[in-house]
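First comes one chain, alone, set out as structure tokens in the form predicted alone.
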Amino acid sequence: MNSENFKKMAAQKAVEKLHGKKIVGIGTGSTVKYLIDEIGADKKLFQDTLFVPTSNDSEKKLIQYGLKVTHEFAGLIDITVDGCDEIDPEGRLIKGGGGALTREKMVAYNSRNVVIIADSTKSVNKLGNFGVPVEILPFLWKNTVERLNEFYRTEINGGLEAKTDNGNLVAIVRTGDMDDPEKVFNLIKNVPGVVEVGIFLNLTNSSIICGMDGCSVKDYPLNKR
């Protein structure tokens, strides 16, 4: 079996958690695409569910299955399921390689329950080897990158044409393994021009990680909003 099989396994286990939920956050990425396919295959169970997608791609895929999407509602999202680029033993994440990090963080922050699904290659002891995606404004972007370069080597991901759904750019900050992700987050976030940082702290309630040994489900009870 390869990583695609493991992503599909994680999605299959996660879809069970969505039954009976009224408002569901849906993330972005290759693992989440399998989740949307699972939801679409049983769409009669979700005909009264409102989905909050974190990207235009996820929204289009949900609509193709005839599912309802919303960006406006009162209160909290019941549950959000999303993927990740890296997850450490404490449930801290690197996210946003696909450019949706700001919307992903907003949806996670406004959710009662956040479930991360991934294949086992995303599980790491320390965050950082993937690089930290950072959404930045196009205005004076060279200056923003220059300021970030004072801390870590930084590059624009995909070039100037690769805009986020918000119309911004994504930089990849090469931190290497991080001993203190919160310190790195604050360092990057304080640079003017930075919209959001793809380090997710204290947001994960549980994870489903699948690999050669099957699927591991883990809770992170200290992570609260």
The other form holds:
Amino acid sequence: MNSENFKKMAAQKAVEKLHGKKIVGIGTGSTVKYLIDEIGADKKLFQDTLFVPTSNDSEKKLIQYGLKVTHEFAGLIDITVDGCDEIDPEGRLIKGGGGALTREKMVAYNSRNVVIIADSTKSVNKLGNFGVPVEILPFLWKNTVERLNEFYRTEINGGLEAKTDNGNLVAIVRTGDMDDPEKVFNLIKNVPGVVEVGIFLNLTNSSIICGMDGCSVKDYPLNKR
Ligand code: 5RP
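Show the form predicted in complex with ribulose-5-phosphate, please, the one above being the form predicted alone.
Next comes the full complex, this chain leading.
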């Protein structure tokens, strides 16, 4: 068994939570691709469901399965399932390795219930080793990177051609392990030109993490909306 099997196991467990839900947020990444395959395999169950995708990739895959997608609706999303790059014991996350962090954060923030699925390599005691993906505007991007560099070593991820679905760039801020993710979040978010920061605080309601010992399901009651 490898991490791909574990991602798939987490996706299989998560799909049950979507049954009967009217509006469902769908994250981005390889773990979420397994989830969309699970939904697509049972698509009769999702005829009345509207999906809110967090990226063009996820949207395309949902549409290929004949599922309904929307970018506009009133109220809250019933449930969102997404992956992560790191998750700590409080359910705090680093996200954005796939460049979709701004839409992912918007969708999570507008959801009643956020479920994170991952293989066990994503589970960490302290966030930060992955680096923090940060979506920045192309306008004055060199200055934005220089300002971020005053705090932590920062580089553009994937070069200038690698634009997000919003037409922006993604910088990776090398914070190393963080003692206070909230403080780091505020520091980065305060720099003009930063659109969104891939540190997700107080947004996870539960996680399904699968590894060699099976899947562990954890709730984070303090994060209830
Ligand atoms: C995309 C993300 C993904 O959820 C994260 O990068 C994990 O991806 P994968 O499931 O491929 O490991 O935040 O912006």
